[in-house]
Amino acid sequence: MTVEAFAPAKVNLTLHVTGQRPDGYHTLDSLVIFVDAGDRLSFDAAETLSLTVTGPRADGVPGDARNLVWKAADLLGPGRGAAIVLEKHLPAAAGIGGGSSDAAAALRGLARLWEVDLPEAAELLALGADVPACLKPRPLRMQGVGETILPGPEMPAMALVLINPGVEVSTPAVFKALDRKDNPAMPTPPGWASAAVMAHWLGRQRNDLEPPALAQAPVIGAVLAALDDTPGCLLARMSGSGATCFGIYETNEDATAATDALRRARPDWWVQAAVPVSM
């Protein structure tokens, strides 16, 4: 039997730095949800574990135990042996999860495959803070260093385009140059008629990573506007540490339409319509 599963891209529609642990590790309150974009896993029974990496952004992604596929595989099963293969499609440390998002997609098609349960929330920060909202991709409230998960609003309409520039950005070096690390929490989020009232309310809301990010990779800002300059963007922000960044649009006409226009525009960018998705 092979089981498949979808890790699909996380994005941080808000992402509040509320404060420092004296362990170092940052405490956030974040809005995020997850989007049909994602890479794909297959798994099938075999005595040992292995990994193999496919898809157009498989380049430079290993296929042993530095993968956090691997990871979650030897953390749900030490021992057990699974044929894994993950096809990636998302640009690598790029602000929207794929990593986290692959790992918590491995827990859940081996929990399938292996037949056992999958662990509690508070185990997988050993993975990395985002795979606990990443196990079970739907509109949610990150607070902590991602060990407490609020459910999220119901979101309207809506879709989204996703560019990377194709620059990695260092997420520690990014975390300490914050001008200050106990920023303001977030409103609860209040839920919203359409995607046009949502994105005035998150204008009022920040990403705090994004100054920081920007100062390490000009070419955000790049991306910020070219975002900014298409039809029917509501909203442009950076995701996460970066430097990925999205638009929010009322319709999928007007994101198939700005993808299309920065697609011809900049083809040496990874640009991605999408639209959310909850699993």
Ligand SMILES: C[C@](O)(CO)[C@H](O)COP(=O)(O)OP(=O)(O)OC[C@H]1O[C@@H](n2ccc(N)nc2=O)[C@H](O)[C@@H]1O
Second form
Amino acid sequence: MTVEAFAPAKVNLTLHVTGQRPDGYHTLDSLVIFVDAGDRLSFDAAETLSLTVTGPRADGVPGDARNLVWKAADLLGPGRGAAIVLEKHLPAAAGIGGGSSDAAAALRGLARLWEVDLPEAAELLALGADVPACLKPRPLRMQGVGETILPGPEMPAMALVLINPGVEVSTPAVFKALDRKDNPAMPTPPGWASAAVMAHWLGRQRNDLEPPALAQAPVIGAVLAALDDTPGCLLARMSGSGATCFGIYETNEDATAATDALRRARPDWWVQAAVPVSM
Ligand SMILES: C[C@](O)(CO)[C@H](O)COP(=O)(O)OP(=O)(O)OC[C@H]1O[C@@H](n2ccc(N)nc2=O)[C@H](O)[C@@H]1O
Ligand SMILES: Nc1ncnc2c1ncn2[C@@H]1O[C@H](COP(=O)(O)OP(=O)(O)OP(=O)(O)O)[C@@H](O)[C@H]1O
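Right, the form predicted on its own is done, so what does the form predicted together with this ligand look like?
Next comes the full complex, this chain leading.
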């Protein structure tokens, strides 16, 4: 029996950095959604663990114990076997949780293959701060350093465009370069009647990692400007620690038209239209 799992991209609609713990990790308050762009994984029964990385974004992604998928398998079933194929579609080190979402999808898939229970959120932090959030992809509010997952509001109909300019941004370096660590938390997301009302609310919130990421990768400014310039773009913002940015649109038509235009203008950028998913 082949088990399959989808690893959707994570988008931080907001990302407020509210403090720093004595161990150096930062406390966050972030509204997170998942979208239908992502990686695909398959799992077959096998004596030993193996991982094959394929797909359009496989280049540079390790196919061994350095991969978060491998680490997830080791955490869930130490010493157990499975033949895993990871089809990469998401850019790596991009702020959209590629590795974390792959790890979470591996946990979901292998838990079915091996008929074992999923670990608790706190245990998953060892794999990455985004892994607890990625375990059950749906709109959520992430707090603590990533271990506290609260249900998010119901999202209005919307479409997104994701752009990655091909520059890898180091997450630790971006956190380190933050000017202030004790920024105000996010108000409770109220739920919204439309994408436009939501975008207006989001516009008054922040991604505190945007300024330090921009200093490290100035091209992020060009990406945000390019999104802002497309017809129907309600809000443009960076996700996670960058460099991927997203634009929010009312309709799929607007997002698809923006994607076509941006791909023509910047064939060197990864440009992807997407809609939110809950799994
Ligand atoms: C920026 C976010 O993507 C927001 O969703 C995440 O907080 C980062 O999640 P991630 O990439 O899974 O992060 P990890 O691999 O656990 O951590 C990478 C590095 O980022 C910094 N880090 C991460 C999460 C956090 N709450 N505080 C931090 O300071 C630490 O220096 C850590 O060594
Ligand atoms: N399954 C995987 N997919 C991509 N990269 C992986 C994976 N496993 C390990 N890595 C390594 O982890 C690094 C970070 O990649 P990842 O896609 O997790 O990005 P990220 O920017 O940390 O995501 P985010 O900040 O949103 O959590 C890469 O440089 C890569 O070498």
